[in-house]
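Just one chain follows, in the form predicted on its own, and it is written as structure tokens.
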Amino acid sequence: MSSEKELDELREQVADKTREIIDSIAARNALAKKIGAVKSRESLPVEDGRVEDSLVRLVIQECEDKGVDVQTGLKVLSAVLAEGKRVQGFQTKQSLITPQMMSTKAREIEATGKKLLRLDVGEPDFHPPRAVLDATSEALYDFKTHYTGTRGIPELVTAVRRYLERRYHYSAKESELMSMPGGRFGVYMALATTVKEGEGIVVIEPNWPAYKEVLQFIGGRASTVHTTLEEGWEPSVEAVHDAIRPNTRAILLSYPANPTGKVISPAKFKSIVDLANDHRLTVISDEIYNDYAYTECPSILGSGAQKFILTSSFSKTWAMTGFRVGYIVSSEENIAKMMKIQSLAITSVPEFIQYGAVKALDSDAEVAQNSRAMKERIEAAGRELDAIGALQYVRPDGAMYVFPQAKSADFDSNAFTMKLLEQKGVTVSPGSGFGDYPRCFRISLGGSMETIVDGIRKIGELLG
């Protein structure tokens, strides 16, 4: 038999192969049609965690069993998930209202003329230092406006290691860290070297909604831990380890809160870390709200981590938002794989940008200064809240939110959102964009203490 022949015989082989694949998610679809009726019918969730578990162990043993790459195997099995779910007639709850979509349609009415007060933007209204101002002002007419290379400038890098040796005590390789285009980047960059397509994290909630929707784009999943108000929004370490899966490669720490403001004790934290070493997880800890805590919290660094990648951003603490700048601090491993990404997406942190954040490292009298303000601020909403008898709250330990709830069982945040907005004029967004709290919604204290104070008031004046 001639080699050419025999190449046609194979891909014949492996074309009948590929079609029964094909037949094998065809009957696979009609029995979880069938599955989807009997759920329907019962009233029953459309996801199981306890199955789709079963079925992560399941391929991951198939895999190894008969030779194939476990991750291969993890990634069919995502496919085959979604694929089910869709015939199923699931679909994600894209009516719900994200912090996001409250921002631009904020954004819309003002448009038009319209005042609002508004307690939904997640950005505090401070000025940058003005050290900041003048050093990217200054780099401007140097003509610091080219290229440079993904870690950052020589002196960006200094900068960052200089700071966190003065405010952590830890000494970071020049290796072990890069700056990036804002906390955002940085936590898409952190997921997408973490996790691989079918595999997951551990994500504790309430939380910032970016998190599960960048790891719903890298074809990632997340477990979660529900936390309450009841219990003071503090996860159990019980709680993590039993959302701990087969495919799951690290958890996300996020301290202080966003959108509870939360702050865990640091034995706890070093309890979770602690948890990541046994079972081999990266602890992912976005720290960007870390100089607004008013008790003492945690860091990654020096906790004894085995694995971890540390996002912070000059966004809050130095109200640069618009800047885009921020760091990440990891293994030099790690790090060279987001630098790989970063060179491939977007090159570098502006030039002249990063001049600016050198100085703002060294700008610890601004930074006090803001701290100082939104604890004010944070005592200020504490005190309004208290006289709305409709809703309970814990008070924050730091961040820059509240995220009360009301006591009424059969409260719809996404409508009362709507409904602030229209008749009261006052924006915040609900608790369904930070997970399953339908009776919550988070206040913003990035705002004037007038606006706070106001828009507080007007919450409770619709709610009687």
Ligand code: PMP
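Just so we're on the same page, rigid core means the largest C-alpha set that superposes within 1.5 Å between forms. Because the structure is predicted, anything quoted here is derived from the model rather than measured. Numbering follows the first chain given and starts at 1. Compared with the form predicted in complex with the named molecule:
- Relative to the superposed core, E450 undergoes a Cα shift smaller than 2 Å between these two forms.
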Contents of the next structure:
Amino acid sequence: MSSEKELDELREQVADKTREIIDSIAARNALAKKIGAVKSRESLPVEDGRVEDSLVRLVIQECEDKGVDVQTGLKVLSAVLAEGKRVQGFQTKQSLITPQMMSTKAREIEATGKKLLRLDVGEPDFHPPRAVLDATSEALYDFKTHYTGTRGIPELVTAVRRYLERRYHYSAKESELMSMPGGRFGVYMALATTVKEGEGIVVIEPNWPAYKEVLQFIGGRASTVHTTLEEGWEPSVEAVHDAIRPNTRAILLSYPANPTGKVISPAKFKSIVDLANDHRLTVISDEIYNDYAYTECPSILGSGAQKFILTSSFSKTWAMTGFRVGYIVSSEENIAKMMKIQSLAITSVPEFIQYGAVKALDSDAEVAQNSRAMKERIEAAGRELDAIGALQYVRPDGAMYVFPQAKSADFDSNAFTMKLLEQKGVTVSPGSGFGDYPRCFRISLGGSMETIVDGIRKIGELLG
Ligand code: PMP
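Right, and the form predicted in complex with the named molecule of this protein, after the form predicted on its own?
Zooming out: every chain and molecule, the one shown earlier first.
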């Protein structure tokens, strides 16, 4: 047989196999539909974590037996699971109002001239240090207005290395860090390089909504550890262990936490790190609020984590949210992967911004001042909340939020949030944005003391 004829025949067989895959998906869809009908008849939930877990195990085993790349198998599983849900008419449950949606709405109302008491804003109202403003504007007028290397200007890389040594006694090589435009992009790159479609991470809720949103965007799965106010927002190591699935690649930690202000003890942090090491998982540690901590706050640096990605930002500590700059510490290999994304997407952080960031790392007096001011706000918020009988809360260990919970079991925080905005002109973020917390809402302490006190008093008035 001529090679050309042989190739034609082989290609035909490949086309047949491809058709068989689609036929199998169609047959699988038909079964999924039948399952959907039974579940709806019996009022059972559409998603069943245990069934998905056993399919994940099956796919891993089959791929290993048959020499197929496991990641490819998981990707296919993720696609057919999504397809099955589609034919069942399942729509992913979206949280009704996220903090970002709330702030867009509040800005629209403010644009009409109406004054609001903003307790939804996730940024401090402090000013950036004077030295940062001077260095940024000097750099601008000195025409530091160009692209830079993707990692960042050498001055910033050196300043971050010195800062890590001083603050955490941690020495990082230049190849183990990079600058990026803010913590949000850091979280995106950390997840995008750690988790592939069909893989997942363990997250502890309540947490910053972006984690799950990014994960969903990249086709990953969140395995959730639900913590409660009654247990002081404390995750148990067993619960974290139980949330690890065969396709889990990372555990995401963020302390002090948004929205609860919770800090876990260094011993518990270490146990979770040990668990990650035992399962060869990466710990992604979002340490953006580390300078607003009023109890000993563990860092992933020096924790003994074998695989980790630390993301941090200049946004909160130095009140530089609009500068869009932060830094990441990880292995040389991970940093190289993240630099690839950054170079594809944005080239670098703007040059003059990086000169400003260098100066922030020396502004210890301002950090101390901001941290003290936030502590006073947390204490004042506590005093005001203590006077509201309908609410309970856990006093935050840090960050810049309180996450109260209504004592009433049928409280609907989405409805309450809208009523609070309409009747009292106060904005907060409903608990459903942070996980399954319909009785909670987040109060941000980013605004002035007056805003915080007046706003919480109005919450008390509405709750009666
Ligand atoms: N992580 C957490 C926990 C946050 O709350 C925020 C901001 N709300 C960020 C990261 C991102 O901040 P930025 O992009 O401004 O650095």
